[in-house]
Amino acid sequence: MSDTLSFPPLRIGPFELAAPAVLAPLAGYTDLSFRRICRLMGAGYCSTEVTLDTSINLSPKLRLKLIQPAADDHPLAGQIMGCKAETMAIAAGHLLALGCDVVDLNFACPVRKVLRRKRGGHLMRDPDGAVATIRAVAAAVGGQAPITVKLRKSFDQDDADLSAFWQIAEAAFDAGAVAINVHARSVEARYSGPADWEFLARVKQHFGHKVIIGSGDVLSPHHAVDLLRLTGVDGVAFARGALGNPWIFRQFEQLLAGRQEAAPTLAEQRDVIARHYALCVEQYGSRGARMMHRFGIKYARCHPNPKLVRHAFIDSPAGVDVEGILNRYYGPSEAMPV
C-alpha cells in the first residue's frame, strides 16, 4: 500500500467535488443512462453530450429530449456549441430553465462537419467571435449559474504563439467563468499524437488560483494521477478513458487513497452492464436495446476476452441480444445494489 496522494478538492463554482475528476461531454455517449452509471461509480460531476444551440432553441420538446434532466443527475453541466453569440446566449437561458447547474461552452470540437459550420473548434481560429460569445452568454446568465469553457491549445498544429488560446482564456475569466477545460492538442491534430501536458502546466502556472481542468491522453486512472502531478491543474476530465470503463472513477479514487486500483470482476461487469441496459430501456423505451449496442461494444474492452465479446455485440442485430450475451460471457450476478 502506498501513501495517500494529497490533491485539494476540485471546485467548480459553488460545487466542491471530493475527487478532482469530471466526466467530460462525449457526443453519442454521455446521455442520461451513462451519466447515471458513471455517478454510481463515483463521478461527482457530469456533462451532457455537446448540443447545438439551434437545437436547444428550436422547441421545448426537443430541448427536453436532448438534455434529459433528472433529479439524481446533479451537479450537471449543459454543454452547447454554435456559431452566433446571440443564439448561444438564448440556449444558455434554456439550459438553466431545464435545471442544468453549469453552462459549458464548447470551442474545442474537432469534427470536420462542425468546423465547416464554424462551430466548436472553429472558434479557436476566431478568438474575437469566441470572446463575443462568452460575453453574450455571461450577460444572459447574469450570475444565475457558473459558466465554464472548453478549449484546445490552438487551431493549427504549427501555431507557435498560441495567441488565440490566451486571448479566449483571459476573456473567459474576465467575464466571470469559474473554470476552463483545456484539451492539450490542437484542433487540427484532433486525437492523434501525444497531448501536450507541458502546455497544461504553463496554463496553470499562468492563471494561478484560477480553476484549470486538463484533458488529453487520460485513458487510465494512473494517467489521471500523473496529469495532476506533472501539470498542477486542479482537475482532470475523463473522456474516452471512461467509455466501457466507468469504474475508472472508482479506480482513480482508490489511487488517491493510496490503494491499488481494483479491476471490476466479471460478475460486477455483468451487473453494471445489466443496470445500464435497464436504464437505456427506461430512457428510450423500445429503442433501448439499440442504444445499448454502442455501449456494449465499449464494455467489451474490460472483459478477459475482449475481442470475442466485442464481436458478439457487433454481430447482435441492433443489440437486441444483450441478455443473451451477458448469460454467455459474463457469468453469475454479484447483485449490484441500485
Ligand SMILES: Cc1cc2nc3c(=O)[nH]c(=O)nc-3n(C[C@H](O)[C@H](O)[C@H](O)COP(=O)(O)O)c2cc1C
Given for the second form:
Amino acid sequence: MSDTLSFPPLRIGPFELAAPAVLAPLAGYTDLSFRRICRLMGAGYCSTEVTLDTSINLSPKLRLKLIQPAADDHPLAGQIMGCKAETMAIAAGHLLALGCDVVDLNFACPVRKVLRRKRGGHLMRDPDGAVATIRAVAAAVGGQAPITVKLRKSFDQDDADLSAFWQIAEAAFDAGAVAINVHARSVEARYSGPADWEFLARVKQHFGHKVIIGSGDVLSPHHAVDLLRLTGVDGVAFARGALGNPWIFRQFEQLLAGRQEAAPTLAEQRDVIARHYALCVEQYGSRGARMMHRFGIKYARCHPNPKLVRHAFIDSPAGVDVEGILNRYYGPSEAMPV
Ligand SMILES: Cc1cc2nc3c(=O)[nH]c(=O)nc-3n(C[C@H](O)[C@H](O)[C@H](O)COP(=O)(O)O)c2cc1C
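The form predicted together with this ligand is what I want next, because the block you gave corresponds to the form predicted alone; please supply it.
Below is the entire complex, every chain and molecule, led by the chain shown above.
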C-alpha cells in the first residue's frame, strides 16, 4: 500500500467530480450503452460523440436518436460541430432541451470530409470563425447551461506561435466557458505521434484557475496520474484508453487511493460484456448484435488471448454471437492464462 494521491476535485460548471477524469467523446463508441458501462466503472462525467449541428437541427426524431438521453446518464456533455455560428447556436438549444447538462463545441475533429466542409478541426485555422461560434452559442444558451470547448494545439503540425489556440481559448473563457478540453496534438497529426504534454502544462500555467482538461496519450491509469502530475491540469480525458477497458476508471481511482490497479478478472469481463450487449439490445433492438461487434473487438484487448477473441468478434460483422463467444472464451476454463 503506497500513499494516496491527492488531486483537487474536478469542477466542470456546477458539477464536482470526485476523481479528476472524464470519458472523452469518441465517434462510433460513446453511445448510451458505452457511457452507461463507463459510469458503472466510475466515470463521473461523459460526453456524446460529436454530432453535426445540422443533423441535430433537422428533426426531433433524429436528435433523439443521436443524443440518446437517459435519466441515468448525467452529467452529460452533448458535443456539436458545424460551420455556421447561427446553426451551432440553434443546435446548442436543442441539446439542452434534450437534457444535456453541458454544451461542448468541437474544434478538433481531423476527418478530411469534416475539414473540407469547414467544420471541426478546420476552426483551428479559422480562429475568427471559432470565436464567432463560441459567442453565438454563449449568447443563445450561456445563461442556461455551461459551455465547454474542445480544441487541438494547432492546425498545422509545424505551427510555431500557436496563436489560433490562444485566441480561441481566451475567447472561450471570456465568453464564460467553464472549461476547455485540449487534445495536445495538431489537427494534421490526427491521432499519431506523441501528445505534447509540455504544451498542456503551458496552457494550465497561462490560465491559472481556469479549468483545463488534458487529452492525448492517456492510455492507462498510470498515464492519467502522470499527466495530472506533470502538467498541473485539472482533469484528464480517457479516450482510446477506455475503449475495451472501461475498468480504467476504477483502476484510476485505485491508484488515487494508493492501491495497485486491479486488472478485470475473466469473470468480470464476461459480466460486463454481457451487460453491455444487453444494453445494446435494449437500445438498438435487432441491430444490437451488429452494434456489439465494434465493442467486442475492443474488449478482446483485456482477454489473456486477445488475438483469438478479437478474431472471433471480427469474423461476425453482421451480428456477433455474443453468448457463444462468452461461453467459448470467457468461461471458467479460460480462467487460467493461456
Ligand atoms: C475513434 C475515435 C473517435 C473520436 N471521436 C471524437 C469525437 O467525437 N469528438 C472529440 O472531440 N474527439 C474525438 N476523439 C478524440 C478523443 O476524444 C481524444 O481527444 C484523442 O483520442 C486523444 O486521446 P488519446 O490519445 O488518449 O486517445 C476521437 C478519438 C478516437 C480514437
